[in-house]
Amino acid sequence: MSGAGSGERTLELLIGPQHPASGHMRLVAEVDGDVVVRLRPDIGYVHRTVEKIAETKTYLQTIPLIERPPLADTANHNLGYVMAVERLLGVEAPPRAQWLRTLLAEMNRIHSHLYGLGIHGIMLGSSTAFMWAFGDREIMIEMAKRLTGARITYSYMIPGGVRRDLPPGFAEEMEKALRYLERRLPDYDRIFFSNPVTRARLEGVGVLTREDAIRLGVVGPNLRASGVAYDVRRARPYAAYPELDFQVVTRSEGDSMARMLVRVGEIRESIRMIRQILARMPDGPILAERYAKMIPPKWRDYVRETGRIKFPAILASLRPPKGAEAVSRVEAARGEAVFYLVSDGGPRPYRMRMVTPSLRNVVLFSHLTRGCRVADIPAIYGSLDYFPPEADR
């Protein structure tokens, strides 16, 4: 507690930064007793300068940079960036690659939502919810490792396609994983979602009205929990989403409980989509013909036998036309992510801009905490699934 606030009755309360690994962010609250008069998020503690560094890297080298800020949702951001690069180049990934991209994106959505639910659980004091969610997210992490060769930061999507095809037996292993998660969700409901303590902490707390959600430009589950059925996968379909049957999960309450339950509903929808993808995925190449024909002949048998791409040299020095601009939008796990690229004709982006869902949603800290109790701050924070590195970039 530090000094006095703006009024005689208020005090300034400093919360954070206190993450043991890197620091996250600080909340500066002005309180009257235990009532929050106003709260300001002090962000920027984990700024990675991704946009500026991208100007010094090739288009291919920028892919790993893009994946660092979102951590649990690397695939969706990887996809958004690569789509923008492809629009600069005028190239399109073949159908099978589009379905493989969508597969990993939905696997990552499950992983990210479980990560967020676990963090929310520990913020409410439920170590069981935290340990369960972090344990169960390992299922999707291991399946992603089978597909991509990496656990978290995959760099799987590349301009014109993907790095690897499905490994043998993947569909059967994935079905076991999905059945396990379906069996687990009722357990979460009994221990956490329907727990009277959880409901008392979340229901009616941090209510975001439909009108305010639209006015503030909120995105993702936080928007849909206030009754707005906006989802980029449905509004501006990309990859394989036009071919998939899925529901946009919404709720009308707009409170912290609704935001949590929308994410639970989206886990179920992602399970449905993954099954559809594996059942209906088309055959064919995983890299655009423009680049596939540039693979040296000595590597073509390797590619055919292993399903792994050996990069043609052109991918290391892509040069989109001078003055070309491109914008892409994807529905990442935490909401809409936007990427903007400008080319000066060289091998590196002249300008790269990424607008992340956490950056769009940071306004909710001030908006939802006004008039709440100090003890409600972590309940609201956890319900937003806000990830500071993703906002700071």
Given for the second form:
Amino acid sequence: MSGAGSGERTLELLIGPQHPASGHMRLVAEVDGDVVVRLRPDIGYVHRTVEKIAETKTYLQTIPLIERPPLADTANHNLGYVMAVERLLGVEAPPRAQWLRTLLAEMNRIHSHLYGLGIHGIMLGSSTAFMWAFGDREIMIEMAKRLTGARITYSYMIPGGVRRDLPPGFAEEMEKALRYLERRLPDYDRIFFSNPVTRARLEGVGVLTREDAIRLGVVGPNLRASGVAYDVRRARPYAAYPELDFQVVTRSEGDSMARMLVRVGEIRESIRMIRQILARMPDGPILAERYAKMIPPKWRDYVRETGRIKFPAILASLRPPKGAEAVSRVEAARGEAVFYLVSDGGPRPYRMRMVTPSLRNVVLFSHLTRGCRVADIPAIYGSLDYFPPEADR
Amino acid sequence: MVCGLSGTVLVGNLERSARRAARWLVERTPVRGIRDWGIKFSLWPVHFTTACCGAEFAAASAPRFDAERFGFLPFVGPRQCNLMLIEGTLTRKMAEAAVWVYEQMPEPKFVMSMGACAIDGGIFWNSYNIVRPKDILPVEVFVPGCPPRPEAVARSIIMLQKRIERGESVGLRV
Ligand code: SF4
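With the form predicted on its own done, generate the form predicted in complex with the partner chain in the same format.
Let's see the whole complex now, leading with the same chain.
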């Protein structure tokens, strides 16, 4: 209690870090009765010094490292980092690799959005939404597992290409999975999105106006739900996005419901994109010629037959030119991620900077909760799809 | 206190002796077996996410893997929980909270640590901000992997149940 007896009437409430609706952080809320006067997110509970550790690892070893903070959304960050490394080195992945990267990135976007949806559901007290979203997420995870061999930490993209080619029969299985997801989305609509309880708790709660969204530098679905059609995939197309036909999903309301529905819209767009990718995937190598010719001859047949890259030794000690710098931007599931690399000519990055979408959205906690009810805090938190490890790095 | 019971005279603190007798009885085979059997199927992990392994932990509780069939259901308050699952890296700031949460849990209580990070730092072994859970908490089961697959989490739950059944994990701080 702050200032009890001294005439003040606000109470300081600590939510978390051990709380189902706090994730890996603490929310310090100053409440007046049931109204939140001010809410301060206390971040840093998952600060694992990723940027500093990156300086002690080689360029290839850093790939798993940068995947750890955004654990539900690894492929997009992996892509961003690898793009920056490729710019440092001046290599480019062959077209097929670019399309495969885009494929995995979109698959990851679907299961990351479902993850966010499930967590949002549990924060609202709707176990059904959690169970459904997490159950359906497994389908995309299973498909990604067939492609990469891992459930969520793929490390699929390597400088110059990707690790594996499409396994046989992948496109048909994927089509089944997509059809299933498409069938499921209307069910979600019926049970969850148009549920009167959900609507009462989300509509008009935590409204972010277009101006504020731009002023605060918000990114990703949270920005698009406020009516700003900014998407890196459109603004600065990378990988195979220039050739894909997709829409930037926006809504104008800017409330928690809109943020959730934008994600659902993006799942639909990703489904469309995956179909296009699988239909139009170009043939060709999956590793840049420059590295592919360094694969030892005795492994070349193996690589050709199985579509699995045997890493040429050069990848373990990539040395970009001294003083080179590179920046890359990708649209990760939660928003725009920026990677900045500086090389000093050695095998390890001199500096790796990683700006994650959650880090840029954390400002919304104090902005959106001003004047809301205590019960709205989880509703707003969930709608932001904020992942503390990603923000703290 | 002195009290007479049909001719015999008991000397001493009756209440304390009764408590000791009860504890003695509970530790004897049949009662203890029943008790451990009960604990085995009511492991309530506290809802405490420490790092990214939490994503796979959530998947373990979700329909495909369904850890609830082992009597394992995350619960909100530490006062009603008897299992603490360290889900990945413990940073310094989080470690403090972890100890607080652990101390609030009633005995018998168990600690499992999930992920390479929670064993010996994993990919973050040379980070300046992490703590190894085994240094601050009595960890009983380690689940390797980065992140461990949900099946591994399920298996570790079964392992803990076996340990409880065999009396290897008593869940008391000694
Ligand atoms: S073991 Fe891996 S997944 Fe788990 S917390 Fe550590 S880095 Fe994250």
